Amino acid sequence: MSEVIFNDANFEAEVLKADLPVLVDFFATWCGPCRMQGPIVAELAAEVTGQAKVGKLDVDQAPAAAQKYGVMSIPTIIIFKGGEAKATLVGLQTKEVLKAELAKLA
């Protein structure tokens, strides 16, 4: 599975009500950090399929579920399950980390 992107009409449905853990990447296409991540997500997001839901939430396109995740600088990861934020990385991460706290959720 490819990521998803998340906005602010889809991230009910998408993120808060999915059955299984999902990992939204929050950035903005200005952001030099956040297109180093890019591709770290992307490759995470084929290696998890049927494990996780793995995606992207432009904040600059969506600044309603930025703000009430209390998103201040990017990038910033959030895993959520059940419909709550259940873990949260701040900064460039590597997809060993990510994939680490995606196995804390499985």
Contents of the next structure:
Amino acid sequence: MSEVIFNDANFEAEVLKADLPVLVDFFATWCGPCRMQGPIVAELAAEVTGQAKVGKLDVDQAPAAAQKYGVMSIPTIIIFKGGEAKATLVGLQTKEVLKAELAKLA
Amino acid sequence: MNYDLIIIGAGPAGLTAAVYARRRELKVLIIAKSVGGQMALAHEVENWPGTQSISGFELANNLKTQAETWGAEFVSAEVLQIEKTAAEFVIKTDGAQYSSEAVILGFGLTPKDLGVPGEKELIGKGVSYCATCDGPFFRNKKVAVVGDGNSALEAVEYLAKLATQVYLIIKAKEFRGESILVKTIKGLSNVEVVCCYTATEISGTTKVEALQLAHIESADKRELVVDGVFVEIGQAPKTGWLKGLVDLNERGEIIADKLTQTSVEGIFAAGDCTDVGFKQMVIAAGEGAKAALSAYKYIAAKAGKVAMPDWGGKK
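Now that the form predicted on its own has been shown, please provide the structure of the form predicted in complex with its partner chain.
Entire complex below, previous chain first.
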């Protein structure tokens, strides 16, 4: 599955009410390390089809979600399950780390 | 044996090494935390030969595409350990291991941390290593920038546009740096330069609340009430995990000779993580090319195809 674009309008339905674990990459277009994180998350999305939902959230487009979960540094990746933030990872993450975090929630 | 050559790092050194090694038909794996490293963060590169101007991100992606086109494989992971066995090198990441005949270390530099209490715990909760990334989260808040170099000054100039108050904490007695930047910062009404202090602790429970400072000479202490602490104290090679394997210099840089050979036969090193004289992208790329050719020669010699290079008295 390709990555999902999350925003304040679809956050509840796509993230909080999802059945699968959901990995959200909080990013901004002006953040250099976020641009490096982007392709890693996109690759991950394709690899975990059926096991997790993976997508990104532009903090400029969805300030409410970023604020609600206390995002003060980007990239930040939060993995949700059952409407709750289960893991928060700050800074650039490797695909291996993200896969391991998702596996913990499987 | 999984691979002929494993390259750790995907900056100019690692990616160039991959292209050169693939052109010699070595089976190559690149293991890296990200593609491009510091290069990908450069807004504009104007000293890459043959290119008037290009963003670092685009240049990094061009190099990656080139390495992929030549058939290099990539893994996004952090290498934690290299083990030398009789026949090969075993490279371990968090969840996997790979083996190869030769290794090139080309993982560049990593931002330094302060190493004070509270820092690690409050990363992402007010502690930041990237002013341009995280500055906008501190609009109308108070922040401190720690660091004596130009990157600290650039962070202050940027943050002063967003925050109500910016403190710059420097160890030096005098406020120095690029003269234009110094002049600009001196003219900003919401910036206070705090000289002769070092950061001793970042306090806060769920987020940063204050930065504790100690005077470098007297017993004087100061507390700054801030919402954010930006650490801008430069970069260093992250080589602690290599101690006991390859020789490092006093700065923690990997010691590599002019053929990029390290103290261990079969391990080569290139670019900013080494003791190379200048930390420049084009130099790192050149060193990466040398490392690939040296590794090729080493692998060929092991297979009995060419004479073994002389490693002198090395391990």
